[in-house]
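One chain is shown next in structure tokens, namely the form predicted on its own.
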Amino acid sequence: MDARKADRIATAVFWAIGIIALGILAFIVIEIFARGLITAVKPSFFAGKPQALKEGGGVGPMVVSTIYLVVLTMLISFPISVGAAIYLAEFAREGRFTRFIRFCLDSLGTVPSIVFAIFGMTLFLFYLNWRTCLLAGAITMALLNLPVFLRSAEEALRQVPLTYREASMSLGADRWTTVKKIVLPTAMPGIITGTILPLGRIMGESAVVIFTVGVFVRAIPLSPFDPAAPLAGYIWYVQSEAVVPDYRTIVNGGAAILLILLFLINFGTRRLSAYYSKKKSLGG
């Protein structure tokens, strides 16, 4: 077989995989929004309380605690996961600690879901006597995502040319402050860019909502320490337990108004990393 009948024939693969994956996607979506949109829409349903046994109920105290939860999360995991980048990227010695280190990342992102639920619960509700609450929640969600979203960092980091660090100590500055005026905000579109995975696992994640912070609450969250409901937890809870009437309304509505959270949360993270880049390339 000749190369460019090698090419045409990889190229044909490759485009009816891709078209096969995006087709699947399109589905999902469609069927998603085709079940629930029009309940979605509803402003007595995405921002009314909920029902325990009747039907009618709506998902606001979950809509709220879902951002809650992300945004509690995000404290937590960003000022470690790119603390700790910064430390391996820019001052740690390769070696075998630094090696042992993104081992054990490495092993702890391919660690089930489930197992971070259990660890969070054991501490939180057992030995700490803590109730199902955001901050537990947060917590373990942090620690679940540490893994990506600090590997993500430092490979952001690690973009960054050499020659910038180079130019900077020439001029007379030192390892930090290189770090924080140079490599830093250069490397801060891509690391904002992978926040966009955590996020999505934050917000599509039960295990450890069911776990640590709760299924349902008809009260608006206010406190770290109060007890809340995000959507996928909530979703999973009227899904199984099925004791309203209307639960697959619930559950199609529901489902909807996640995947719009995720598509505005996504929208909005490109758009501050291209946002920055913009600034930084225009000097700002």
The other form holds:
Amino acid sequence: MDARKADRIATAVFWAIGIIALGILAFIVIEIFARGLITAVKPSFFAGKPQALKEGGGVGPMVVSTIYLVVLTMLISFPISVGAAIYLAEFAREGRFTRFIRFCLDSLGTVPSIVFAIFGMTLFLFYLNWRTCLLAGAITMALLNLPVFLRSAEEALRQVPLTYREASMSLGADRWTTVKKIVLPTAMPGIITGTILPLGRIMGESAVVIFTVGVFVRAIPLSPFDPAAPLAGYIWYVQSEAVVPDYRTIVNGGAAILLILLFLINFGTRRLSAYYSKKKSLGG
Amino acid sequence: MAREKYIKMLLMACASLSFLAILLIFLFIFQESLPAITRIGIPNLFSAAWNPDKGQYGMLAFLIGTLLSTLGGLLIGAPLGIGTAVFLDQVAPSRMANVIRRGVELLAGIPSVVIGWFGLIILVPFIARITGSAGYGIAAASVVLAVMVLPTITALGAETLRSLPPELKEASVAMGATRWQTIRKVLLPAGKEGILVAVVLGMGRAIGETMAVQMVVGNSSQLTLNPFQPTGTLTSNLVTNMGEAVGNFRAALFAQALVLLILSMILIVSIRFITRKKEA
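Can you swap the form predicted on its own for the form predicted together with its partner chain?
Whole complex next, starting from this chain.
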């Protein structure tokens, strides 16, 4: 076969593959909204009380649980992941220790979420005798997110030009002051965009939630030690028990809410990131 | 300065948390599965007989289920993911490439329960109709996993291609090679290691994926090579049974979690091996 013909065929095949990949996503998004959007936007659903046996239940406490869990996990995860990233990017000298830490991070990154879930259950429920609660889930999820979050934060820090640090230190600032006043603010937009993936994972994670946080609540959780039922775990629970007659409606509506939350996360973090870059360029 | 020293120590502690976490995970899972290893015995744990009511805890059916569904997911997902990566790096116009990049990011964020749910209400009935089976099984799990490994393989594959030196492509094109010849003979061979790492990480995702698989695999404990028969995987068995299990049953489940943990460590070590060979 002559090379030009082969090239044309290959180009067509790559276009087809790209369109298939996009088609899969479009199919899923359209199906989610077509099946669940009408349910999802009803106040009696997204803010309503859940039903254990009858139909017509809402997912109000579950939506609150999801948001609560995301915020709580980020409160733990953000300082630890960014702190570790600062250490690796700014303080540590490349050597045996950093290589070892990176190996641990890579390993942690491939541990299946169900293993994290079982670990969290063993630690908090069996050893510390807690009941299922938001805090147990948040700590487990912070560990699960550490490798991904750290990597994106470290990349953002490394993109800050070396000359910024040199300029700051030549004026007499020590390393930490340089990091705090110069490097971190410059890297902030990148660090914030790096939260998209972890935020999405916390929101959509169900295995950890099922074993450490809980799958059903009637009341809105208030304290971090309260049991809760984040939406992703609740959806799984509802379809797996199939007790309520309208469980299909609940799962479809819940899936649509999760997708809306995912869009909000994407949009919100990008806006926040843009706000920080603008603030920086104005010298604020 | 003293302050800087304390801060450095604090930051170092954050980084060391990764070591502490992986150590604790190993210790806890190992300790909880120890009763299974001593009382049930390793040969019995890997046997084909699974019947917790009769005290039989062989995980072979689940292990095979995990391996087959992972293989199936990669057979579909890896070519699609690598192809998409090549498409967006080399073939697609930049606007199209951006749409795909954003789209793949979004796909990575779609919760696995949601993908599993669509597997359950669309894919399973579809397979049931064309094969006359119940629709549950390795085939359904493989398709669901292909969708889930696609973002991982595409993102890492595209990153590998982007980081290749531009001279490679320029030299090839200057010699009169077509785009396809350049991709096949120059770019893919040059990015071989990175693409392999992408596939191995996708594999890790497939082995560990729990909820989506649990919803479509059928959750039976029968050992089968037929992709259209209900079976189970290590992860699906864990999530289905862990809630109620006690005693030896629970210990046997922890032993399965330990096997999952060891499988993921093998992947990490093989990635180290792949990347080290390249550096040498």
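The structure displayed is predicted, hence computed values, not measured ones. Only the largest set of C-alpha atoms that superpose within 1.5 Å between the two forms is called the rigid core. Positions refer to the first chain, counted from 1.
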Any CA movement of 2 Å or more for G18 between the two forms, core superposed?
-> yes
Per-residue C-alpha change between the two forms, L264, threshold 2 Å, rigid core fit | no
